[in-house]
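Take a look at this single chain, the form predicted alone, given in C-alpha cells.
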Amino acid sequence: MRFFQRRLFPGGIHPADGRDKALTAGKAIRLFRPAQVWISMEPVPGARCEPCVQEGEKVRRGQKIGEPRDFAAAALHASLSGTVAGLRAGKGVCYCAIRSGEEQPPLIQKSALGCMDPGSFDRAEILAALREGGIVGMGGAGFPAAVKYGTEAEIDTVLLNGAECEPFLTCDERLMIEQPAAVINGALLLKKAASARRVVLCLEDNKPEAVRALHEALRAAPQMEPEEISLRILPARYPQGGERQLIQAVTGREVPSGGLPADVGVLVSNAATARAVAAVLLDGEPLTSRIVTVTGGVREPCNFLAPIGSSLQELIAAAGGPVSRENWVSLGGPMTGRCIARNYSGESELGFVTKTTSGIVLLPPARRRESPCIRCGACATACPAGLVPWKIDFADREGDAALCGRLDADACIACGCCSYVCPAGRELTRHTVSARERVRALLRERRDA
C-alpha cells in the first residue's frame, strides 16, 4: 500500500460535520427479506428492457427477466426465487412483480473471503459476464459496465470511486468495511477489463475503519507489482467523488469540456460496482441486490443489503418508521438526490429499489425563501466545474439557451453546491440544471438540422 501528497479539485464544500455519517456508518448491513418485489424494465429514463418472462412462470434467484432495448440498458434479474406475480405498468413503466414462494437460499461469497489473482480471466470473458450479469455504474448514473469497459480507447489507470462524499450515505462505507476483498477482486478484474495498467483505491480521510479493512486486505493479497493497486486518501471534500474531480485530485489530468474520462486515460467506478463485477464472475451472481442506507429521520437509521425492486415503504418501516410528520423523503443523499414526498407518514409507496439506489433519506422541510442575488460570486467560489451559476441563473429564467450555451452550463454536474452556499436562498442548482438541458437540447437541434 502507498500513500500519496494530497492533492485537492477547483472550488468544492464541506455541507456536513459528520454526526449525519455517523448514523450509519459503525453499524453492521443487515439484510433485507421482502416477500415481493416490483423491478422497472427501465430503472433510469431511456434504458428501457424487454420482459422476457410471463405472469405465472416460475423463476429463481438470478435468472435474467429483462433483455436490453436500448444503449444505455443492461439485463435485468430475478432478485428472488418465486413467481411472477404480474406484469404492470405504472407512470409509463412496466413492472415485473415476483412474488417470493420458497425459501431464499443464501449466497455463496467466494469473492468476499480473499483477495484472488484475476489471472484466469481474460479481458472478452470479463465484458461478457458484465453484459450478462447485468453489472452498471452504482454510484448513481447506470451506465452498462460492459460499454463503458469496452472502450478502445487506451487506459493506463482506473480509479475505485470510494470517497462517498454525499452527506448521510455510508452504504459503500459499510460495503468497504465489511467486504473488503470483494471490492478488491472487483477493481482487479475491472483494471484488466480495461487493459490499464494500474487500479487506485480512493477514499476520503474521514472513513478511517474502511482504510484499515482494505489495507489489511491488499497485505494479505496474493503477491501483484508495486504499481499495479495503490490504497490514495483524499482530504474530505464534497463533491470529492464527483468523476472529473476524482480524477483531477488523484492523477492530476483534466477531462475536457464534452469529454469523457477515457479521453484522459482513465476509467472510474464506484465501490459498489466492483463488488457486484466479482460476485458475478467469481460466484456466478447476476446483479440481483445492492446496500441501501436508510437513514436521517428514522427510528433506527440502517444499511440494509437489499433485492433489487424491494419497497421503499418497506425499507422504511424495517428503519423503524419517520420520527416526525414533518419531513422531505430524499431519494439519494440531500445535495443530489431527489425529493419523493413530503410530510410523510409511512402509509403510501413511494417507489422501488433500482441498481442505483443508494440511500433514501429523511430531511426536515426546508424553510429557506429566495430573495435577490446579491452578486457575492460566493457559487463560483464553490463551483468544482468553475462555473458562474449566477449568470447561468439569470439566463436559464429569461430563456436564453444561446447564453446558457456560452457560459458553459453544459458542463454543471448538478453537486448542489451553488445553492449550498448562496445567501440569498436561491435554486441556483435547479436553473443550472435547466440550463444544462437548454443547451443539450440546442446542440441536438443543430446536429439534426
Second form
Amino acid sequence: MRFFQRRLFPGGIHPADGRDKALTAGKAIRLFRPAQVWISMEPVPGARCEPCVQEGEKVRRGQKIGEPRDFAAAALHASLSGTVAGLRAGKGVCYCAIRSGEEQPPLIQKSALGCMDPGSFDRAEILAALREGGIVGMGGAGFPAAVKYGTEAEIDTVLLNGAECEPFLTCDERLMIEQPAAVINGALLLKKAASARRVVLCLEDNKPEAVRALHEALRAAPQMEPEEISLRILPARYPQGGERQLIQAVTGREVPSGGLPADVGVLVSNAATARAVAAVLLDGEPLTSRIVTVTGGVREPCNFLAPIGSSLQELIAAAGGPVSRENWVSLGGPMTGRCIARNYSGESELGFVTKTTSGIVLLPPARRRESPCIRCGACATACPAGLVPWKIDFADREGDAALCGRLDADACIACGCCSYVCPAGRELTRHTVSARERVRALLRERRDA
Amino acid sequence: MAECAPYLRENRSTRAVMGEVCAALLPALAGAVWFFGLRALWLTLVSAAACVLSEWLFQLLARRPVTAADGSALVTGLLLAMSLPASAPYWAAAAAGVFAIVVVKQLFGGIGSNFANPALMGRLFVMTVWPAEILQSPLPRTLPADALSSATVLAAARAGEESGYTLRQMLIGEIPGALGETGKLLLLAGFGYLCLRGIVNFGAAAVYIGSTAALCAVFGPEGLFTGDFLQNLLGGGLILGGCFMLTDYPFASRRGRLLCALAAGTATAWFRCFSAYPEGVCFGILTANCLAGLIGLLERRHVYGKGRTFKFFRRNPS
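Having displayed the form predicted alone, please output the structure of the form predicted in complex with the partner chain.
Now the complete complex, all chains and molecules, led by this one.
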C-alpha cells in the first residue's frame, strides 16, 4: 500500500493512475517514414552546429551534416538518404531539409540481437565513437555524451535511467521491452566509457514487462558478473526519473547544490541513450532516429521510431490525428514538457523531432484560475528538494531575489509537484523556477564582483 | 504568456477541500441534533449564515474579490457552532460569526492570512462578553432532567469528584457540553475520513490529544498523578479541537507540525489544570497559533544538495 511505502527520496507524487501509460505501453513501436525531414542546427538552445553540406547535395543516412560549434553541441547526421532540399532559417534557427529520394536501406541491428562482450573496445575508442556518432543524453538535457563521459572525476557507478516516471510517456518502456539486448549492450559500453565499477539498470515497478525482458536478456548473456551489472526495481513515484532523485534513491548520495552527478562518483544516462551507444559502436550507425510517444487525445496513441527531423504535425497525423479541436500540445511529458500549441486541431506545423523529443502529448485544456493560498502546506510536503514553494511563490511575486535565495530556491528541479498538488491552483512551479533564475543571477553577480 | 507545466493537476480545489471538511462534520452535527434537539440545527444554521453573509458583505464593501462561496466561511461557521452549547442565544452565535470572519479573518487579509483559528476566536469573543449565556450547557434530552447535575465532566474532574457519566456515555456524547464536545465516535469517524483523503494531519492531532490528556492526568487536582486520563480525554472538546481546529500551520517539516501540536497540548493542559476555566482547548490552540511563528524558527529543513539547513534565528539581511 502506497500509504506505508518506504520512501527512497523525500516528497514526490503519484500523478496518474496508470491509464495514461496503458494508452501506448502495450503496443509495438511503429516505423515512421517521412518523405522529408528538417534537422535543426541548434536542437538545444546554445548548442549550435555548422552545416557541412551544400544545397542540392546527395546524402546517405548517417552522413555527417553538421559540425558542432559550441561546447554543448554534438555532431548531426542525415537521418534519411536523399537530397539536401535547402538550408532555411526558421525562428532564428537554421534547419537542414532532406528530401528522401531513394529507397532507404534497411537498418541492420546486430546490437539488438543479443548481449555482447564489450571488452574489445577501450575507453578512448568508445569516447571517440560517442563524439563522432553525435550521441547526446536523450532523457531531456541533450548534453553530449562524449563530454559527460570524458570527465576526469572518478566514477564508480553508472545508473541507466529507465524509470520513466513522467505520465503518458512509454518510449523507454517499449524500447526496453523490444530491444533489451541493445539497452544492456549500451549500458556495458557506458560503464566502460566511464571506467566505472558497476552499472545499475533502474526501473519502476509499474513496468513488469520491461523488467521481465531485461531479466531474460541478462540471463542469456555470457558470463556477466552480477556486481558489474544489476537490475534495481524502485517503487513508482514521480519524479523518480529525475537525475538527482534517482541517484538519491539508488545510491543514497546527494549531488551537492550547484554540482554535477560526477562529483559524487555517479553518471546517469537514459535507456534510449544506451541504445544509441550500442548502435553507434556495434552497428556503426550514428544517432539518426529515436522513439517518440504520441499519445493523449489522438485516435491511435502509439510509439514511433522516427528519424530525427520528422515533422511533429505528421507524427500526430500518423497517430490518427487529434480527437477534439481543443488540445494543448505538450512537447515532452505533461509534468515538465513545453506547451507548444493551444487549441491545436492538426492544421499547423508545430516543429520537428530532435534527439531529445521523448513524446508529444495532446491534453485537454487545463486552464485554472488562481485563488489565494490557503496555507495547507501540500506543496512543501510534495517537494522532492525539500523547499517551501508557497513561500518562494510569494517572494518571487514580490521580486525579492535575496529572500528567494534564503529560501534556497536555487535547489528547485522544476519537477512540477507543487503546482500539481496545490488546491488553490497557484502557478507555484512557474514562480519557483523564476525565483531559481533570480537566485542564479544573484550568485553569478556575486561571483563576478 | 506561455502556458506553464505541469499540465496535469490533482483534481482538488479549495472548495472541494472545504466541502469534504463540512461533510466530515455532518455526523457529529447529526449526533448533536439527536441529543440536544432541533435547536442545535438552527443554531448551526444561524452561525454558518452569519459567517458566509458577513464574508460576502465585507468583501463587497471592501471591494475585494468575493470568495465567500469557496466554503471556508462555511467551515468556520460549522466549527463555531460546534464549540457553542445548544442553549446559546442565536444572536450570540451570529455575533461570534461576524467577529470571526470580519475581525479575525478578513481584516488580516482573508483566507490563509488569519493569524489564528477564526472559529475559536469567535467563541473566545462571545465567551468573554456574555459568559453567563455561553458557559452554561444544557443536559442531553435523552437524560431525565433531574438525574444528574448539569456540571460538565471536566468541571467535575477538576473538582476531583465523580461526574457520574459512564465511559459509554462520554463516547457517544450523552453528556452536557457544546454541540461538538459530545459525539466523540462521530467526530472520530469524520476525522478518519479526512485522514484517508489526506486532508488533515493524523500525527499532529494525535500528539495534541495525547499530550493534553497525559499532562492533565499528571497534574491532577490533588497533586501529581491524581488526574483522570479518560475524563480529560473524552469529557470536553479535546477531540473536536485536535481533529478539526488545531490549525495546521504549514510547517515545512513533520517536526514543525508536531512541535506546534505539542505546544498546543501543553498550553491546553496548563489552562485545564491551573486557570479559572475547566475547559482549555480554545485557549490552548489559540496560544499555539500565536506561537506558530516562533516554533517555525525551531524547524529544520533538509534541502537537497545543501545538507541540513538550520533556520534557527537566521538573520534577515534585508
